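Consider the single chain below, provided in structure tokens and representing the form predicted alone.
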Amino acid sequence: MNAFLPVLILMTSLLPAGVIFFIPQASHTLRNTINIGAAVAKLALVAWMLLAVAGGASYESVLPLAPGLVLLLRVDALALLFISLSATLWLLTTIYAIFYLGNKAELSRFFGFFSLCVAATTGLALSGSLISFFLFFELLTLSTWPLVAHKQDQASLAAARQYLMFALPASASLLWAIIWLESYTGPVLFTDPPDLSGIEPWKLRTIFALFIAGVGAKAALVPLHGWLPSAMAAPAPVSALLHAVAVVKAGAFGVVRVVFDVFGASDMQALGVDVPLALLASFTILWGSWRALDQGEVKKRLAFSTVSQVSYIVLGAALAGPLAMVGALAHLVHQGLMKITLFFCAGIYDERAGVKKIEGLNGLGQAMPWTSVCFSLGALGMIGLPPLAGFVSKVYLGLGAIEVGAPWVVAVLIASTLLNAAYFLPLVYRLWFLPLGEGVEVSAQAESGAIGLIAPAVVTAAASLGVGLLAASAVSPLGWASLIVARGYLE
């Protein structure tokens, strides 16, 4: 049994997917029980598997593709910290997309592909091995296309076909990295990092390059991040999921993998990639910080803030010390929270309010209260105020940066904590402070209707929150992040 439940957990997305693409599309009662259904028993598993792994448990599935060639799938403490995040919000995700989309056109394909994103994040998270995080890498990729394109305007096509221009480039060089490395190591595994002392330096640091280029486009790092901010075409339920759940994070959670559990933070650092790495993510937090400053619509200020903080997780695994690593894994799930409710607000404000500017703001306080305190929490999170999720993450990289002797880094987080403030402040501020704009009309009506598209806003907000004031808990996201790092994760 044990054995099985890797392939169990993935199969909670998968099969749903697989049957909803048939139902008809006057079938909302069918299609949205199975939706739910799916997401709660998902979560209920992981929930279990975490009290599980906790305890010290691990759990394998290796089932064969090829002669000579397996897919590995693996539970452990770094797979549950991504699965939980993207269980957890799928269900949120999904509760909101149903009310978000109502009764619109092409709901089975737009479920369909929404679940084999999430099955293709949850394989991408229990990859055991290269070969199987390059297989479901790439299922991503495919899943997340339709999705971008979904209400085929020429906007979203135009999306969708610039997300492939950056995506199947990147696909291209992390194959090349795979199959390079590979013909000297042999099949790499996560649990077993291969030995590259018989390897030239030149090579492996070019390895290394194709490596970062493959997943960092899903990651958005400069200069590889144009396909976010398009994407931005698509319905509020896609940004929130290409933000939060699935694609940025997939790269991220990539870089990770590649650093630790490919080269391993000794390697990396005796070839010098480390301090390069570092700083082209220094780099991405800064500019998304500062591109965001002009951006006139919500959404797109919200595309490039993510572009910047993704990278805070490719910073902390950079510098490769443990509480630098702690904050990184950490913030990986603390952004999740925060952005996600960012775009859930977005996709109200414009559901019910027709509002996608950002002068557009202007009164939505006092008009729309739930929306605008939990947008207000999620925006004030980004900036790091205490107690709020994202100031942990941004103490913990700081704290890391100096216990590896890079201080320089504090001024990279200072800096961007000042840039946050400043494209995030105006908004609070319209939101609170400024009569409604003219022409600007909000029925008395807009959040007594909406409880669907306003309740799961409230539980991201409330948890964006709850995880800073709890941080310290052993069940917090930086709890099992330190979990992660105690069981020798960086060694």
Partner chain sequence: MTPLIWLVIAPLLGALAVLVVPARRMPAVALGAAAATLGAALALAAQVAGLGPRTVLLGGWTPPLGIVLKADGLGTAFAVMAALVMSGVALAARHELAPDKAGARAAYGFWPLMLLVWAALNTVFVSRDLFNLYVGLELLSLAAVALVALAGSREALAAAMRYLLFALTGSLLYLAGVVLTYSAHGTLDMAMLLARVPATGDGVALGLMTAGLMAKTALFPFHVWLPPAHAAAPAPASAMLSALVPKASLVILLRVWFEAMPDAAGDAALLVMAGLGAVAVIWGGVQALVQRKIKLVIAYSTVAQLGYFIIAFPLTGGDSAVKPWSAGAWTGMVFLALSHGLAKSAMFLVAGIWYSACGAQELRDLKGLARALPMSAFAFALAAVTLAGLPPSGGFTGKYLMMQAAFVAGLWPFALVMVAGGLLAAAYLYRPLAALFAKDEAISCAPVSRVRQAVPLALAAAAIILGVLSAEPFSFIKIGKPDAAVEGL
Second form
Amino acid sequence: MNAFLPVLILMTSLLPAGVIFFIPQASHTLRNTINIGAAVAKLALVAWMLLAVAGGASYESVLPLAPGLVLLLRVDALALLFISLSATLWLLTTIYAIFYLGNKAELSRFFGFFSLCVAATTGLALSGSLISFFLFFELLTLSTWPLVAHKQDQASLAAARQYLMFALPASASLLWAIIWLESYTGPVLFTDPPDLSGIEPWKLRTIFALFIAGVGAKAALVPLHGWLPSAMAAPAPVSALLHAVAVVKAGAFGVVRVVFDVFGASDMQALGVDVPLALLASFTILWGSWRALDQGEVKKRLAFSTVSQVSYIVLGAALAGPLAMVGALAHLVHQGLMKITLFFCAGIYDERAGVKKIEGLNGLGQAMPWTSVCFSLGALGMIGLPPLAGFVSKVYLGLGAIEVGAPWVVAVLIASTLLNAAYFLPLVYRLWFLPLGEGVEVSAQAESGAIGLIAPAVVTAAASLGVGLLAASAVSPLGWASLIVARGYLE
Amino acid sequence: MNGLDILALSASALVGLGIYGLLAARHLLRRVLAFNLVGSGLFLWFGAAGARGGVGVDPIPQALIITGIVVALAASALGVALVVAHARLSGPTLPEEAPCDPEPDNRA
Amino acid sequence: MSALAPIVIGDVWPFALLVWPLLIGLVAALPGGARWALRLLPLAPLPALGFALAGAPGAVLLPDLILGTSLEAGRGGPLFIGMTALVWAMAGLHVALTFERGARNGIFAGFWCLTLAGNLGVFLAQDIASFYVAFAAVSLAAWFLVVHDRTPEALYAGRIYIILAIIGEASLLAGLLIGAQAAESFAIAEVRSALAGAPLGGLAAGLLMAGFGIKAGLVPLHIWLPLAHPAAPVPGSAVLSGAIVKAGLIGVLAFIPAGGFPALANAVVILGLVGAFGAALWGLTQNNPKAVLAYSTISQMGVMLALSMTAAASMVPFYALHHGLAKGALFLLVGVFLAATSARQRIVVLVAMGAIGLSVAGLPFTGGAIVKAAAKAEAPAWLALAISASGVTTSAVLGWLLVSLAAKPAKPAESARVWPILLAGPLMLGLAAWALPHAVAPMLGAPDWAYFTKAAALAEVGLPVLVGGLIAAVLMRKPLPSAPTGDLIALLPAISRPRFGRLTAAWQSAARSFRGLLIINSRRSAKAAQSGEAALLRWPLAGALLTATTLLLAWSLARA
Amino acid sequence: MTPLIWLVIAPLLGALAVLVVPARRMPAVALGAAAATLGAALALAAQVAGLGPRTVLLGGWTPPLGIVLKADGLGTAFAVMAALVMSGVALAARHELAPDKAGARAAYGFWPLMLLVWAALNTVFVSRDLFNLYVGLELLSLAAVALVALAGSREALAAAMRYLLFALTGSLLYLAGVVLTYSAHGTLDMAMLLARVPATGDGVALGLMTAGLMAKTALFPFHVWLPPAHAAAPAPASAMLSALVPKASLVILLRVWFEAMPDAAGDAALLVMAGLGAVAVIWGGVQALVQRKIKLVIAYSTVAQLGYFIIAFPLTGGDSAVKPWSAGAWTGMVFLALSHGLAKSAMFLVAGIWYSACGAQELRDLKGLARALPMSAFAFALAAVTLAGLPPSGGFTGKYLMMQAAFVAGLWPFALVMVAGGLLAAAYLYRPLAALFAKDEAISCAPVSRVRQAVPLALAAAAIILGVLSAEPFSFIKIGKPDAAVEGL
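For the form predicted together with the partner chain instead of the form predicted alone, what are the coordinates?
And the full complex, kicking off with our chain again.
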């Protein structure tokens, strides 16, 4: 049973993916049933495992491929953090996507790749060895491409192309790093960090840089972030997936794995690569926020905001102190909840009111109160307004920074907070305080009948409030992150 | 100079001539012929090799040469057939090597 | 598992009094609940008032909430909470009586309650997380009170307010983080004691001071205050000036150990005194009565901030009690005055304001005089002197308030029926300002009214009032030329979003040209590639290469 | 008779049989022969997996007089791969080369030639005699040239002519090497050559054979014949030409270097070879990137992929003993070749479907085909994953092992080449994929049966499965692995 569980949880999304591809376009009920059924099953499985893992259990499946290629799936606390996020958001995004896409073309292809993408994310989270991480990392790249290009118009194809132009060289870099490192150490298992003592420091530094470049493109670290803003050409559920559930999260998760389970915090510090990484992350945080100020399109602004916010996780990993790590891991979940709320809402504005530009948001608060409340909550949470989720992450990151003797990071956090406020508050202000734009017709029933779109947004918005409000409880993401770090540091 | 040397020298000459023809000739039929020259040279040499050690004649090279000749014959036949077919459509030289083939189409 | 641990440890009251206003606020969010919520506003602070009157007993621990919430009335807690609750209750009454039906009433009511909860929360929080949450609530939610009227002035004031509030929040967060890390605890008391010895402690204290100073109107961070008060609706100004600014004060008292940072303390004392005198003087140039009152608030807060950096810090809550009540009353009375329909009513209001003003100025035997005497008794002599002297400017500015108010044209009669009830609220506050210090003084061991029976003391506090009154009388004849409200902000360039367009543009053009380079090169290299392939296709070259490769291989192998 | 014999005889008999039956029965007879050969290959694989390498002495004669056929892991794996590809090709050709579509001559000529190619391939895979290999290789080349010429067009004939010239020259060089070897050692059997007393001429002989085989494998700079030839042939023919024919000379190259004369190998020659391989990877990739025709993109991709196989030569050795977790470059390269065969044939078959059903020849014609023919587009995408070396395909697994070996051998620049080659592959395969995925409502395609679309999908999927379930194939390939491959050259 124990060896079977990780595979089972992977299969909850992999099997539906295989099936959905072959469902005829018109069979909505069948497709939706499989989609939601699988998502619910996965969520239930994850919930059950959360209890078990909290009690100290861990599950492991090994599938040996060729020599050196060990496909190891392992459920530990860190993996579960990521999986529970992705499983929850998968269910919500699926519901949202079903209503968002309605009866548009190529639904089976869309949902097939959608499930595949989630399967890749799950596998990535479960990966217990470097090479299995890489396998799922690539699977993720490939399965996301058709989603980004889903609309099949010029802009989508260009965005998808740009995505690959960043993702594939990055994968090459990652592969290079993995093979280089493993040529010294043999296969790297995350449970058993490799002994790096015999390797020359410059080589290790280069390998580290290659690793970071590899996962950094997905995490949208500057200057590898260019694909993310263009990828907003994709349908809203895909953006939600990219920004909150799967892709950038996979990158950030990868940084965490590399720092803690491949190099180890102390080795990283001994090599002197922690500060450059922290600087890079800080620069990304500021640059992303900076560029967000200038964006006239809602989704683009959100995209640059993601560039900035995801680097909080990288920053936390770079600082490598226990508190910073707690903050980073909590932010992994927090950012997901808040950002998916924002993208859900941006999609609703687009779909229901035809609003893409920020000027279009003027006065929508009255016409679309539910959406706008959710959007505002997400935006305020991103700024770090207490007691929303973003605040909790910032506190722990800041504490962690000071703890490891990097108080300048606090200045970065503060600057980022101010910039976040500068690009999010005008949106909130427009929603609630400005009159509807000239010639904009938004029906008073803009939200009626959109319950399938609004409900997921309400859930995630409430969750981003809830996880902040109850951050100190053991079952919150923060509590879970503390558990992870406590276990990691006790080992 | 014994017989073997003569054989070796002739073989070398054949191979050398053949290689020259193969490289320098533009006409495809010449190239096929040049191939046969090189092939013959090699078979000659192979045959000479069968006389090694001076203890009688090694039968294996002879068997192999015969097989080789059959193969070369087949190859030549195919080559010639191709040359003919090619020449009918576009002349007796390869398109990229025919700078001023006057009227390739009229030959067909 | 810890999930099964108790959710609430201790008395539920400190928590309940915060939840109660939030519940009323939620009523406002219900469909059609806005009208109900407005009427319920006066009830929102009542549990807090009862709590304060009962001496603010009990403490509560909510381990799961935020980062672990601990609530207890700390130093000066009952005074702060009682004053705040009273001011909010009377202001809420004013709202309930005066607000007409409007689309935004629901928003106003909801955020009113949120602000109130935050305002009470800062006095109760014993851990930095809940303190910060409460502080953010009181700071940011109050923005809705400022901009409620949506006039251009209100929106401008709101913009300045929100920018400063967010900057304040941010610097507060930074300071708190450093403090919490130094203390390795979220408890405010431990943060406070750890700050002095901590690395970067000075920075943290400075950041905290800046954050609290913005809220408390410390010069030069006060600029939002004279803009926001006149722009807000009357009850909004009343709670802003009476109660909300005290959130900054409690922050200073709770977090900054003055003894640990002498330079910071000195700076704050100097800035506080600059505010105490300068703001009052600037107030004399204002024509809008609410702006005048706002400057008076800055002036009084300057005194309190200066006091909190000295041994007299323990008397600051006492001082704040009086100021909050009096200032709340004065602001509400401005509204009452403007609503007055007859000359008689106007005179009644002016008299009431005068009486309260005299208390603020420190007329002997008033509550104001008691709190000043209490403060001076603990303060160093030079500060005591300065406080006495500030009586001059205070009475002058309040005198000027009456003058400028009297000059306002009367309004036609509208809602005369509720006017007496409207008046009752601020009068009650004023009475409390006069009387409560007398009642509280013995508990604090402060001088009581008997203190003023000595001639010297009488003169010391009476004289400045007299001089100030005379100045006001002179100004009645010869007003000062009016100066811009918001003083320092007029000196700043207009605040707009900074555009570093050049940097962005440079980045984009670099990216473009890089892309262009790739395309050009790809075309060229495509051609080169094709011509290379065409060359290899020629048999003579190919044959030669084949020969050469054969020779190379044979040679290199033969060597081995 | 053992499956080993049937492996060679069945396609040969089939080739003869199709010539004597009426034209309309040809496909059925050919399919029967294909089934028999596939069965023989699978049976042989089962035997080899269970019992180790199988040997047959033809006519009971022992070397040096007789000829020995020996099936080891390497040869059998290739034979199985070839059987899969060939069966797929035969199924596809039933439609593609129906007389009404391809013309009577092509329809007539294809079946015997195809079976001849197969017979030649199997001969090469199991032969251990240098001259026997020569004969097999010649048979293969001549049949392949004929296949290229099958279309009869001007381009096809020119391409076939060019191919023939390179093939013949390669044969001569190889033959010269064989002659030198025989004159020095008096035997052409590999096992005996391994045990020979090294002679001075060995290096030259090896060099000549290598050069000849490189010309036949279409290694840079002798690759120029390949793209036009593969592009000119009918799609099923291209599939086997690209997927299988170069593998035959590759297998001979492997056998000569690792099983016959490992001692003659030298570092300089290895580096020359691998250097050419590296250039091939890059050159082929760049060429594929600038092509307009889909078949040329695929053909140049073969040029690039062939480079990887040659790169592996200097990287071998030191694997299991030094790094117990690594299977080494030799195994990796074989793996790469196997998955390349499967994926490449899938690609050509798909291109054939597109051409015959939709008239799509150029990349820009592919617009909208993903919607019109989703299964074939998916097959192409899967094959692209393999060719770009992306996980979880067999292409990735092979490349991974080779890169690892490059680091272990201290020759990391070759790993860099492999990474760059992978990126180039992604780039040039992206162009058709993006075109496929683009929207075009005006596209009109003749209906294509599911079976026909399923064949390439199955082949591409097999290449992926090879990566997902790689442990068994790996241990299989290692059966009878030459010592030189373990120890390095």
